[in-house]
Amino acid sequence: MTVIEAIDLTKRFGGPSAPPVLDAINLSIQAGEVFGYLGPNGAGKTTTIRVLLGLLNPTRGTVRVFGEVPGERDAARARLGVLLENSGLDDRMTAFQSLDYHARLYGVSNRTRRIERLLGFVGLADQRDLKVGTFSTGMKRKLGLARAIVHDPELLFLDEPSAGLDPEAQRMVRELLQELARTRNITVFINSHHLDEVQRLCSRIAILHRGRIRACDSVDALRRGAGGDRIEVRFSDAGQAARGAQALRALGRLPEVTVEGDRLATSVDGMTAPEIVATLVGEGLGIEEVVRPVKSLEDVYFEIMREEEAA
């Protein structure tokens, strides 16, 4: 089931001559996905969420959430949970009152039991009767997350969910979202600058730059693709790596062979990996390891950003 669909989504502020904040965005997100939406400040991530929530209308294109145009039916909003960067909590309420107020709005049954359980899960059970105004940024973030899921939504929008959280709390957020996706088939849409968090959580990601999607795929596919069709060979010492590079260069079939210490790296454009290894073995070299490099999501992200800035 397609939960979120955007076709040619374009958003401008300030008239038809203004540059687009979102430029022909196309997305299709399925039920149960944890989808990461990455990009630098000003890329259009929060604007995308606001359009998907029905808080902004697109300038052009089509957007559907659960098959409907966002904001057209109030009943559809009960299926959504939202945590924006500004949590919008009332500082005059206690933690319990804040959750109870939202639970009443959504007609949650067994409110007290559910609220107590959520406060315990996010580590705020001992602060249930304290005013939100006394909370730290991290505590407010935890309470905001509890509020977003108090009514057991089917789709959860999170804007920088780990902002202001310490490492232990970040892990708590990851575990909660993984449990929701696994056990309740909830769909999660995450805006985040926290690349490690996204790599751990998300089944797919999109990378946004200047209002356009520059890459969209699974994390594994993006990392493998960024590594290219290359191999790295580790030898027993640096001298053998240098000899191996000399032997491969002499063949004249590989575009580039590099050496760093006891490692040799080359593309497999012109020779297959088995042919390269056979050549090195034929030279009597002591090969310790042959690997295909896989870049981190951070490497992929910054590589895309550099390419876009240079374009």
Contents of the next structure:
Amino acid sequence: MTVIEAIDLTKRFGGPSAPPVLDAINLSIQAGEVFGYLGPNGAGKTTTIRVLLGLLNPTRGTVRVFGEVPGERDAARARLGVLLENSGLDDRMTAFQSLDYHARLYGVSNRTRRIERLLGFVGLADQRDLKVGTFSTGMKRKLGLARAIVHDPELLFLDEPSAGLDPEAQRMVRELLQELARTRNITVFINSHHLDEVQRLCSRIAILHRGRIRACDSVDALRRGAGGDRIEVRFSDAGQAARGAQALRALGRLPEVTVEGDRLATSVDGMTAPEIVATLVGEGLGIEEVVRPVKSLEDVYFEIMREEEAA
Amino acid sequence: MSALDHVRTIASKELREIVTNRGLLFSGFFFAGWFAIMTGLGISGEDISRANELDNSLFYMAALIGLFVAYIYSGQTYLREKQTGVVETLLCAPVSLRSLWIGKAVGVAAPAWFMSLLAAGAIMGIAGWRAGETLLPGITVTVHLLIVVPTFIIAAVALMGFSQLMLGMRENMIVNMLTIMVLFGALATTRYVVQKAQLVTWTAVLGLLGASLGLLLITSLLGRFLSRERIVRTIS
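What would the structure be for the form predicted together with its partner chain, given that what you showed me was the form predicted alone?
Full complex below, order starting with the chain above.
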């Protein structure tokens, strides 16, 4: 089931001559996905979330969340949970009061039991009667997360969930999110520029730059796809590597085969990796090691950013 | 949950925040007390009868003190949530903009009205003490205190809330300064107003009630211009 669908989503602030903050965004997010939305500051991540939440109207294009125009029906928002950059908590309320207030607004039944369980879930059971104003940034973030899920939403929007947190708190929030995704099977939309966080949490990601989606795929596909899927073979000596290259070139199916010392490298384009290895083995060459180099998400991200800046 | 439940939930949250905030309570008591004492001590009965002057003072000051306290409290309710960004999260809740706006207005207007009633009690007490007799308000002023003043306060708070949600931070600063100047200007003219012999009439009381209801209606119509996008775009 498609939970979020955006077609040609464009948003401008100001007149038609103003540059678009979001430019022809197309998104389709399925139920149960943990979707990462990556991009540098000012790329349009928060604006996208605001449009999906119905806080901003698109200038052009259509947006549907659970098949409805976001913000059109107040009751439809009960299916959504939100943790924006600001945790949305009133400093003058206690942790319990804060969750209770939001639970009431969402019409949650058995509030006290649910809130106590949630406070335990985020590790704030002992702080239930402390004012939010006395909390550290990490504690506020965790309480904000509890607030976002107090009504058991089907779709959770998280805007920079670990912003301003120290590494330990970041890990705690990440573990909480992993637990949520695993145990509750909710759809999660995460805005972030923390590549590690996105890589660990998300099943699929989109990379946004200056209001446009530059890449959108699963993390693995993006990592393999960036710069082409490659294979590297190490032989027992340089002579064997040269013979292997000659054999592969003779087939005429691979665009480029390079040799550097005892290593042969080629892109897996025209032949599959097992076919390449089988050819080399068939030539009677002494293969020491076969490596499929995969780029990190960070490499992919910065490669895309560099390409965009150059363009 | 019905819209009324939402209004009740929001109003009770705002009310609780005001009554448990020592700073806000103190400023409410301070201003209500200060103006009440000054007004009570000023009732001399020299130019018009003491009872008449008391009625005039209650008519004028109860509304003004209520408005002043409501102004202080509304800043903590609407503007503060906008400045801290908390309002953005509330806008994502399944609550209509109108329920949010009205709930906050009720939560602010209730304690402001309470302060104006306290001030009215203090004015009566001080004036009675100075006169050496028990002074009670006439029926018109009683109706004014119990019906017109709360209507006036809630209409004013709704308008203040509307402007605080609608306008950007800089515009709100300008509006706040103007509001303060108007309030102090109105307080400064107290002596000239309360000395008039025929200030509190049914016409005046019903006229103010009509004006308050009219203000509520206008504010309600203005509410059509309020949107989530407008609020979010004026947050920072």
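For the two forms, the rigid core is made up of the largest set of C-alpha atoms that agree within 1.5 Å on superposition. All values derive from a computational prediction rather than experimental measurement. Numbering follows the first chain given and starts at 1.
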**Study point:** Yes/no, residue 84 Cα shift of 2 Å or more between these two forms with rigid core fixed
**Key:** no
